[in-house]
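Next comes just one chain, in structure tokens: the form predicted alone.
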Amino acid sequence: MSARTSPSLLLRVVPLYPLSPRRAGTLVHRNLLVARRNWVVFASGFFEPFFYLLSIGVGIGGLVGDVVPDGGTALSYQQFVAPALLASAAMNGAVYDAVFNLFFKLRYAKLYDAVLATPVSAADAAVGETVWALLRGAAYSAAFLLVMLVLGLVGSWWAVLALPAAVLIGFAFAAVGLAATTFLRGWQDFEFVQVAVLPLFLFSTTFYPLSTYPRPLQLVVECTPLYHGIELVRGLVTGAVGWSLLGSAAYLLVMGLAGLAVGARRLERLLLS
């Protein structure tokens, strides 16, 4: 090797270490500056719960009356539905963002051919993106919050925990999405992803309490990561914080690193096959 050849030449020719976040930082960036360029797409991920809390939170829960969750304190339709949107929101903004986005950049941008051809890993990429869609359903999940709070319908000072939260879940369901894109075939495919999201929003106590299940669905309903995001954001807002918490953010950690993991190799598969 010539005693002139610089450092960065060396990266791109051998990558010296296998993940750096200053590396996957240069592809939120990346996202950010495209973000900006289309806000109003961006924007427009919003108002899809604030919509569900206006018709079914407001509306139907004038009709509806109280509802008494699993943890025994009574709270009205309004102040139970909210918190299970907060973490709807963190689940679809990253979901959409990690399949929809990536399988787009992966198939027919080939936007990973030209990042390969930088320092960037396809480790980098896959620990990028994943930021990335995590941050978009923290950005939704911190303006629904705040609609929450002007509504009044935030009753803890534990809520200030529901951001982290939330950002806990977007990471679970970013990593799992993205290793989920690495396998679709077409946009044929994105049927499944429909199957899997449609359920999780609407049987995982988003609108109505676990006990109105027959048992053999409330064990189904509570091995979901949704219904663990939801127990996780709920208890946080109305104040029922207990142990039971710490087990549903450790099953998020968990589905996240182990999504991470497998979308990282897969990815690199792929990328350089």
Given for the second form:
Amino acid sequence: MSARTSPSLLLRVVPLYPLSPRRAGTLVHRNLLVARRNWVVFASGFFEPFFYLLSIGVGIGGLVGDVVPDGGTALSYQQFVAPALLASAAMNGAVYDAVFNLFFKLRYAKLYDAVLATPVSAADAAVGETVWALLRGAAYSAAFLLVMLVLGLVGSWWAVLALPAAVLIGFAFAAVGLAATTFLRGWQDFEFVQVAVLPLFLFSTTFYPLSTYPRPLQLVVECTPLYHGIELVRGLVTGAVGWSLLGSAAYLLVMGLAGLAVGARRLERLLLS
Amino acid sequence: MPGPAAWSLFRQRLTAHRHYWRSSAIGSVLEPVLFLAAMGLTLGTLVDRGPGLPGGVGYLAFLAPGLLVAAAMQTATGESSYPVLGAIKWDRTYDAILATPARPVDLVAGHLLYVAFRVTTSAAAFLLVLLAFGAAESPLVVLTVPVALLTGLAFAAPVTAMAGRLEEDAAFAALQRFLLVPMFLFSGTFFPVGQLPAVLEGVAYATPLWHGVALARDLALGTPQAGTALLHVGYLALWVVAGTLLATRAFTRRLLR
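Now show me the form predicted in complex with the partner chain; what you just gave was the form predicted alone.
What follows is the entire complex, opening with the chain shown before.
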């Protein structure tokens, strides 16, 4: 009798494969159900980049006039800032979702202690959380792209690739954020996450071209991840497309995979010890 | 009127603060300094090269006092939202304190005293950075610290009253996203509100942040006028007084049931 029923039962109790899309999917489904109950908070995530676009693009744009990006043609300040805000929003959304929500679930809600009592493995949980962060980021990015289109800030058909590019940025930062969260000791440590994210937001050519910096600083900025994210999205949206964009995409992909590998291993050790 | 118990509460919060002052300094000092560096210095070169500001004011000198006051708003609101609701509901610190001769009015006064301390020290630290950047045009710039204090309290008092009535913390996220961030972006911190459409310009004049920013900017640039300065101070004081009264009433109703 046990010989007939046990294969499926065994699989349920002891997952034989460390990773399964179906099991990771259950966690995505769970997060979707929670988001439906807190939809006001969820929806409010759409607004922040718009506020920045209006304030910085229109307000400061009136003071700045046109901007000439590195090796490109002159753009209005809104055209220059909007793609960078899309890329930054993808980063911010991914990091905050990965770090704040995950930390709460890990330390306070003890969600994963419950999750791991099911066939879902720690690796499934890591993948599930990352996929959820990406879906959420993609929704915000798509809405922002639509607004840019309506405001006439999209200059090229290449812009259709800006959505996958934003998802790639989200992936890179969500995975690294997940890894970082496993190192946080308490709420006070969130300030250190902010210390990492805010300079990226402010200094990665979001608000002014790279040529504004002296050469040594330019080299530093060129090594940071959000710079490559902004290059990618700005290139696609304005139509300044070249081979270097592939390099930027590869940077983000490698960063995401590395973050995921570290994060999954750390989660497993935290939860199964 | 608050009694000596308010002072005890202030000291209790101060003791707790000693454990996490480093990370809180990041939020209240380092963040505005980063904004000042990124936007005041680098973006400022673009602004000063472009059409620029009315009156030929340099962008760094324009931005710095605005950021100082906006940071006071953020610090004061942060200290009055989750920590206050937490002390009422999650840690129940206030219940414990009310078992002593302290009254709700002492709780409010002690809390606001602590916020005043946080805002003043952060603003003073930021002022030193501002001076190091060479972003001040007048010695009156030292008065931006009391302006930051007044603006901070104009936010802390009503937000404390709000925290005294809330059951769930979700409203704080809405407050941040729909009121504080728009105020930060549109109340004259980054560009003159005259550039806004007329309707939004009117809304900006109604926000406490605009009054704090405008007054601090006048002082930093050395162009204050007695009449308008008095108007700004009076408007902010109104928010402090009304907020404090509402907070005391909310605490009394909630904690002395």
